[in-house]
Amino acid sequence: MSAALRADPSAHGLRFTPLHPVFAARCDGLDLRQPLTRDQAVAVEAAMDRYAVLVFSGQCIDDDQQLAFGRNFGEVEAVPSLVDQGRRRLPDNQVNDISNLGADGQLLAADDRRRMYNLGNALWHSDSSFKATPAKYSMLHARVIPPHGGETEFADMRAAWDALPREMQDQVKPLVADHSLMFSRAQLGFDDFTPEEQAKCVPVPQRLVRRHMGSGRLSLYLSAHIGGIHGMPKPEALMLVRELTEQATKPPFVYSHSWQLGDLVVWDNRCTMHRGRPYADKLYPRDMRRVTLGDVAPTLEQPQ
C-alpha cells in the first residue's frame, strides 16, 4: 500500500474520526449499497489495521449487500449457529443471526434453549477463536434495535499487551491455549449440547500472544472460549486467563458502542475482544446480522 493512500484516505471520499484515545473510529463517505472501488477497500483495510473497530452509520443494506461488502476483505465463513440448526431463522448460512427472534419472527421464550446459548455473547470473547483457522473481521449490522441497552463493548488487545509489565509479557508470550464453545458456555452453566454438537466443539490450540499482521504489533489473544493452557494445571491456567482478561478490559482499553438503526460495525478479531451488554430481550425484538471473515491460517502457523 502506498504511503500516500494511507495518509490521505479523503482522496477516495473517506473520512475517519477517532472514537476512543487508542482505537476505534467512525468511517464516513461510503454508501455500502454500492460496490467499493479497489482504492476504497484498500483504504478501509488500512484504517482497520490502525483502529481495529470501524463504525459505518446509517447503512440501509440487506444481507446480500452486507456479504458483498465483506468479500472485499477476505473469505466469508459459513457460520450457522451451533444449536438447533433445524430452527434457524435466516436462510443463508453465511449470515449469522445475532437476535432474540425465532424462525417465526417472534421473541424467543424465556427458557428457549437458543436464548440460553446466546447469553454467552455477554462474555468477553473473540469470534471463531474455537476454529482451527479463527476469524479475521466480524461485521454486525443493526436491523431492529431495542429502545435502550444492548451496547457492544470492544477491548483493544494490542494496547492491553503494551501495558503489561515486561515480566508478564515474557511469561505469557510462548503460551498456547485451547479454545472451545463448550468452555465459554460452561461458565454460564449451559451444558445442554447434543452429541452431534459436542463433536463440533473439539478444543483447538491458539497462541495466547500473536502478532497482528496488518499493524505489526503484538496482541493478546484472549477469549471466554479458553478452557486451558498447554503445560499448565487447569486452575492455574484459568486464573491466569482471568487476570489477563481483567487487565485487558479496563476502561482505558474499552470502547462502548451504542447502536443506532442502520449501524454496521466492523471489528478485527485478531486484536480485539468484544461482548454484548444486557437489554430487555424478553420485551423488545433485536435483529442483528453478522458476517464473519476467516483468517489466513491457524495462529500457530502465523509468525509471532
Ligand code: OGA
Given for the second form:
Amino acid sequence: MSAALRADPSAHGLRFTPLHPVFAARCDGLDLRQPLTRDQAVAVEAAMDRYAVLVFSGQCIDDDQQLAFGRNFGEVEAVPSLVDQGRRRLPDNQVNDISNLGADGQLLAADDRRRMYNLGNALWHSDSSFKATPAKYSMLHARVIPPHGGETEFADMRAAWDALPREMQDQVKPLVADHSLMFSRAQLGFDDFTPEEQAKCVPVPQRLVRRHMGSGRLSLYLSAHIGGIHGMPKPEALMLVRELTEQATKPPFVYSHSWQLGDLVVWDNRCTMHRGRPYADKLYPRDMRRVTLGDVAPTLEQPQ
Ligand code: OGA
Ligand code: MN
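Based on the form predicted alone presented above, generate the structure block for the form predicted in complex with the ligand.
Everything in the complex follows now, all chains and molecules, and the chain you saw is the first one.
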C-alpha cells in the first residue's frame, strides 16, 4: 500500500471533523483504552500535521493508557520539576499534574507557590520551549472539571505566520530568542526563585520562526517563556515578541476548547500556542493530566 493511502484516515474507521476554519479537528472512531494499530497511529499523525489540535472525546483512560497512547508518536518527556518538587501529587514523573490540587487531594492555598507557579499557564505559550530540545505533542486529559471557566485556547502559529506582512516576515525570520521558565513566571511577578531553581532555568536559544516538519510550512515559534532576542536590546525584543503575540492570537487564529469530562486534547507545540483560561480555582477542583512528547532536536539544529 502506498504511504498516501496508508495515511488515509477513512481507511481506518477514523473520522475528522474540523472545529475551526484554519486548524483543530475532532477525531471520532478511537477507544484509547485499546492500543492503536500502526495504521491508526499513522492516520492520527497525518491529521495532526494538518490540524495541529485534535480532540478525542469520551475517553475513560488512566495514566498508563494515556502514556501508552503518547508513545505511538514519540518519546515521553520527563515532567519539569521547578517548584517544590518534593510535594508532588502524582508519583510518576512522566505525567504532568495540571491541577489545582496538592498531594493530600485538597485545593492549593491561595499563596501556595505551586498555585502561583501554575498561573503561568494562563499566558500564551508553547510547552517546554525552555528545554534545549522542546516539546512535540502535548496530550491533556480532563479527569475533573470545574462547573464553568477553565477553557483552553489554542492559536495556530502557521496561519499567524502566513498572515504577517512580508517586511515583518523578513525581519523576524532569522531571529533567535532565549527561553526560560523564569521569564514566563516573572511576567506575573513570581520571581523569588531559590538558587537551586535558578540553576535549573538557564535560558535556551530557539528560532523565532521554524519550519514545521510534518507539513513543510513555516511557523512562528512564540512563547511566554521568551525573555530576549539575540542581538537586540531587551525592551525592543520584548516589545517585538508582544506585538507578534498579539497579532498571532487574534480571533481568526484561535480555537477555544470548553472541556467535557473524558476529553483528551492533543496539540502540536511546534506550530501552536495555548493558554488556560481562568476558573474559580480556590473553590473547585480541576484535575487534568498531561503527557508531553519531546521533539527530535533543538530548533537551531532543525532545517528552516
Ligand atoms: C498545559 C497547559 C492549560 C490549561 O497543560 O500545558 O498549559 O488550560 N494547560 O490547563
Ligand atoms: Mn502548557
